[in-house]
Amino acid sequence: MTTTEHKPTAAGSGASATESFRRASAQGGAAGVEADRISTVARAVLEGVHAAIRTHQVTYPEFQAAKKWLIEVGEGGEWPLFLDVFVEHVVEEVAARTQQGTKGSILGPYYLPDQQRLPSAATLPMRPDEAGAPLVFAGQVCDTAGDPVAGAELDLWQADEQGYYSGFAPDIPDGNLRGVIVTDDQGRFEVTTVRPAPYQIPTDGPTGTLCVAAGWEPWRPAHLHLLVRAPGHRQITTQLYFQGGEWLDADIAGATKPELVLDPQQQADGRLRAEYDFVLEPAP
């Protein structure tokens, strides 16, 4: 059975997530935002903070504690973790109002680009003794007209049986349980992997300190991460969860949706099998 000898720390995960985000930003870049838009949103955020202070009569000691905590989040490299856990799901919710096709979810802090390309029927890279229940994940990618999308890419990544991600935990090989699966001529795919575990967001840093202080359970339900893309179509960023899974109804990130829950079935060979079809809408 595979074990992770050293539990990943918040500082280590934060540093990796920050570096990954900076690389992705450098590659893709962000569209310029007009000053009026920056002013409108920044003022609204500040007014929300001001309203909370007035409503709850925040004291100077509480204000100083909050300032200290904000500094620690930055110094610990935990802004990607904090924002992805507590804020991103609302940004995704707003984006979804104008989107068709498969439901989206948050990207999260553990995405790493440029993973190994794999054929439509493939096994995710994994250790020879990878622990966890064997899982076959299969389906088809179509467009909004119902036509199959050949050559679509499913950029898939997941935690292992202990809830750890390669690239963010020691002792896990680079690229473990990560890959880009390319659909066949009928848009179909079949991926062999293992069922991931729920995981606790790192609690030894300031994000965890907030959860403990507030009495929040810092857990995410087991899930598969996916970016589904094809030329001429809008990319889908989503997560797929597991029916009956622990923390499914109490996700610290608030990112679960009933449309994104898999129902794996036990097969005669002992493996679990889950099927899910994706629908890509035309690019804007």
Contents of the next structure:
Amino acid sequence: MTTTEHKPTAAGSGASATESFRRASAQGGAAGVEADRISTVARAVLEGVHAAIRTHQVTYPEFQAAKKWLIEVGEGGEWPLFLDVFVEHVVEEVAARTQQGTKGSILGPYYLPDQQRLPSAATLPMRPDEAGAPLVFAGQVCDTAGDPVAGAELDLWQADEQGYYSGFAPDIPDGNLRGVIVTDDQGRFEVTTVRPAPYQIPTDGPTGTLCVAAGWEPWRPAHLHLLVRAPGHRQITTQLYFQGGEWLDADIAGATKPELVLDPQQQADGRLRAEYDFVLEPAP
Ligand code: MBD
Ligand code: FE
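Okay, that is the form predicted on its own; can I get the form predicted together with ligand MBD now?
The next block holds the full complex; its first chain is the one shown before.
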């Protein structure tokens, strides 16, 4: 397969992620925020910045360097990437306080809606020569009473064996390694895919530049992204990681949880198989 001659650029994936976010928020993903909340939270954020400046005696050259960097984040379309990597995990932590069932994790910048619907036993759309270890991912969706949820949707997306996402990198077909799997009458699913690679924050954009300048490793462990939904149930946004995988204990996005780690085993046919069961709580 083709490799490095069409590496995605930070600006390219940033532009796509910004466009995708705008489309999602236009469809109601971003609610109006009340004036008193804006005042309370914006003031607290600013006070946090002021405190950092005082504590660390920030100088004029440092302030100007920060301003230059912030301008670049916007111009590079990297606000979705930056905010999802460094901020979203805390928003998820707050949301999780009222959540039962399967643990959640962050959505991240690379979800795309309206992917191909697939039966309960299916192969994710992939290239004929898709690289990576074949992986069978199987399990069951149940409710908090333990009853199977037939017709539940697993909206699954993942990076390829080079760590790139379709829709955010050139040369990957639209819809590659994305799909909506519908559970059978037992709430079961079995999807064939390939094991994703860890994700590296592009080092040619401002988010990656910050990581390099600060000496932070710009990596996320390999993961599958999932939305799990069914009528009458609260949707779960989560990610599943791989036991023993690189960066599992050093996720730059702080989005791993011990309950969200798969432990794939080699099957007789040589493929990896990982099982995971989801629990959906009733809609609030
Ligand atoms: C990813 O693949 C991701 O899942 C998140 C949360 C942020 C950046 C890239
Ligand atoms: Fe991801």
